[in-house]
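Next comes just one chain, in structure tokens: the form predicted alone.
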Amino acid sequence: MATEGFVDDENLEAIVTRIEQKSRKIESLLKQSKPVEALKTALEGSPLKTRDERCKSANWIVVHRAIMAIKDVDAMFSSLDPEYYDTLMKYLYRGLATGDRPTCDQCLKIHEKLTEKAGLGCILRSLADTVNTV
């Protein structure tokens, strides 16, 4: 029986097919030379309803490739559409939980910009927000 809100187990399946898609997606974006594009789709329809960590894992690894293939921050937030902000400051602090350098860095220097775009509210809503977790 699945908690109120959530995906139940029967789906989970059904979510990591999606993500394998939407991998294959933005490799075709990167390949393009299509970073913003890329970010906007791994961001898209990440499994916030979900507790079960593989999943959570798989779009971590996915909306990853598309956060260290972008190079210019400052025009990815010219195209980046405000809905994503929130998801997506959720998943610079899992990238900078995993202390990995290369991977803190890109997300410190997009964090910055973020917090710059979106305010300090962005960064609240995401640290408040433990049901909805990436």
Second form
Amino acid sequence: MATEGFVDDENLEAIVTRIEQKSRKIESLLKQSKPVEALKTALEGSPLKTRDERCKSANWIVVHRAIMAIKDVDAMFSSLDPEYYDTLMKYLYRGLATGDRPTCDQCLKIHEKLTEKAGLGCILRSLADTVNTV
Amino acid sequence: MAAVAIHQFAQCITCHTWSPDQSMVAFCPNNHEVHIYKLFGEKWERVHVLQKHDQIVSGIDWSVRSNKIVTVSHDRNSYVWNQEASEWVPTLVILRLNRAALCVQWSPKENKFAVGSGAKTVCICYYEKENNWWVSKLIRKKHNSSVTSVAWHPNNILLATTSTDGKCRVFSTFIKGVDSRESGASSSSNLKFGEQIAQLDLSFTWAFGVRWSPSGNTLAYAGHNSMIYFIEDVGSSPSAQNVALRDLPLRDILFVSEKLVIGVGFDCNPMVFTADETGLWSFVKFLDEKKIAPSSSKYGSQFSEAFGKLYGQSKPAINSDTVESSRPRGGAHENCISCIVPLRKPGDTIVRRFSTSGLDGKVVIWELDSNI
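Output the structure of the form predicted together with its partner chain; the preceding block shows the form predicted alone.
What follows is the entire complex, opening with the chain shown before.
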């Protein structure tokens, strides 16, 4: 466990830098009204393995920005590949946990469609995984 | 393909097993007893009740050649039942556990059996002729949580386990005086008792239902995160495949052949998995045809999609209540399936029939079509 913490510390700066870069990229994608591309960018390279809360929070802010920018949920799913489903589900639960009204509204709306698409197995995978948290 | 027989034996069944000739079934009706039923004409009649345990019987296995029944229970003990005349005579096996025993299986040669327990230990039990006594040897300090399932490799030496610590492990169970050096493959017979050969860390949550393929080349187990894992060449260079399920997790699995696996669990409907020529595993379909199998939109390989198209033709269009349609209504099982057992006729190389039991108290016999 101690060695894992060490690796975390070493990579912490790198992860934060990466998230900052991601954030800038997402802003520019949103300006070009490409919300799905923005969401994909946000979900890619999420720091699942690290246990550092700052990294997770930083990434959540980025993902949250992308989730809230989604206007047409059906259109989003027509271009979102299944490999993103599990990670997206984890962030939806994180969103629901905030208790913030607009965030919860948006997350529930996406959750309904995602469950339809990916089945209960996807929910199980996001709830059961206590190691790769978001 | 369908269920060929459905028998409602009890309110709930924790585990079941068949006599060597498959004329009798033994199961635990969710209490401290084991009931044995025999088929007379068209009707199943209760012929024996085995009463010796104090608490729920969690595991049972009936050996094919020696006709012995082994039971394990939450009362931390195990009994080996031997038929003498018309009576079943129990022999106590002291497992030396401080937690419940959870599962049991006879080794292929039937000279040993393995018990998984809540005490983070696995017991390997063998018979000592001199003392007329079953001895329990423990594999300790290897598991970080309860051992949910055990599976013997066909070489009678290697044992695979799954645990609620999320890992699947493989151990050597070589016991001097019981196993001969030639008995296993040359590499596995040099190993000491309790030596860990492999630890597979694929599931990040509870793992259940580990099984070896008939040849022992492939290992499969289920994770509580709705995943099933297939591992080839465990001993030398393991390569793993994950298959994510659309639906609820599995509790137990069965290798029908090298390339065909049946999984059962919380979806109340057995699932079929196959490997193609390249060795790529994928979900094919649900076994119970009464239930609508969801097609397309599944994860995983293009192969599973192709299979979904192949088998999902007859289903009506999926609308917004897809989730509802995957609920168990009118299927053979009405609750979680916890146990799957092959029905192997003597001399059969592949399994064509098997039975499942679960929390709904039914034992269902299934027969595979020749086309899968």
